[in-house]
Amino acid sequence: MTTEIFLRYIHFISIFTIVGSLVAEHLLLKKTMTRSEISKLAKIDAVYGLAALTLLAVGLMLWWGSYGKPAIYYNQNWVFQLKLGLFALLGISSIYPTVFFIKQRKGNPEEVIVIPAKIAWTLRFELLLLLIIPFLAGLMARGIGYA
């Protein structure tokens, strides 16, 4: 019982976190940047990507390790699905912009580069993910989706 509730604390200040790194990257984001404020960016998108690969894990561990429902309540449920499917989704829209400010961030701090505006709306699509996956995880709570 202790470590499903650590493993759950764990899973929510993931999610606070990936949240909050994210709206922090979307506030901050301007057409140009200096290299300097892109190494910010960089630093603050490493934090998201460590509280993503940290909300898997546990999530992960949840699943399959006999914590709370059996597997076999996630497993056959398509709202689960859906919900893992967009988490897939998220990460992989992540990338662009990830590698994006690894490439820029080097070089004169003072120097500066033009934001795509494909950054901006990568970030805008991954906000409006993560509107929907607490939505998705709400539904699975009350057994919506279980076949």
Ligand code: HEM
Given for the second form:
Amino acid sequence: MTTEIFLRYIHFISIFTIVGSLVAEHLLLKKTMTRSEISKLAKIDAVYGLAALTLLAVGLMLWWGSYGKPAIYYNQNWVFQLKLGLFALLGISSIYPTVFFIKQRKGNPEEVIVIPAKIAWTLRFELLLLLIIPFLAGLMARGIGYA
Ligand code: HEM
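Please supply the corresponding structure for the form predicted together with this ligand (the preceding block corresponds to the form predicted on its own).
Every component of the complex follows; first up is the chain already shown.
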């Protein structure tokens, strides 16, 4: 019981960290930024990445660790699989901004870089996914989608 509560706690803290870092990136993003400003975004993005890996690891433990519900409960739940699919889409979408921030932070810190509009739209798409996934999580936790 305690392990499950602890895993759920880490699951939620990871989600809060992901949402917090993505909102921070979106708020700090400007049409043009210096390399030192981009370097700050890259650091926030690294926190996002670590939180996402932690979320995945704990999610897998909740899924396969049979804390509370057996794994088959999730294996036969299309809502859970849709949740995983959207999480994978979130991960894939996050690659472009991450690579851009890592590449553009190097060089003269005062040099001004034009930020492609696609970066802002990608962050917004990720935030949209983060609006949908918890809804699916609540449904699946109550057996909706279980065949
Ligand atoms: C951004 C990504 C994610 C979000 C926002 C999220 C959200 C949530 C929420 C809100 C719950 C609690 C549901 C409830 O009790 O009402 C939950 C539970 C759970 N999540 Fe996630 N989750 C995410 C990613 C994942 C991933 C990647 C996995 C698996 C690899 C996973 C596996 C689980 C499991 C097994 C539970 C327990 C559900 C139950 O009580 O039956 N989650 N998640």
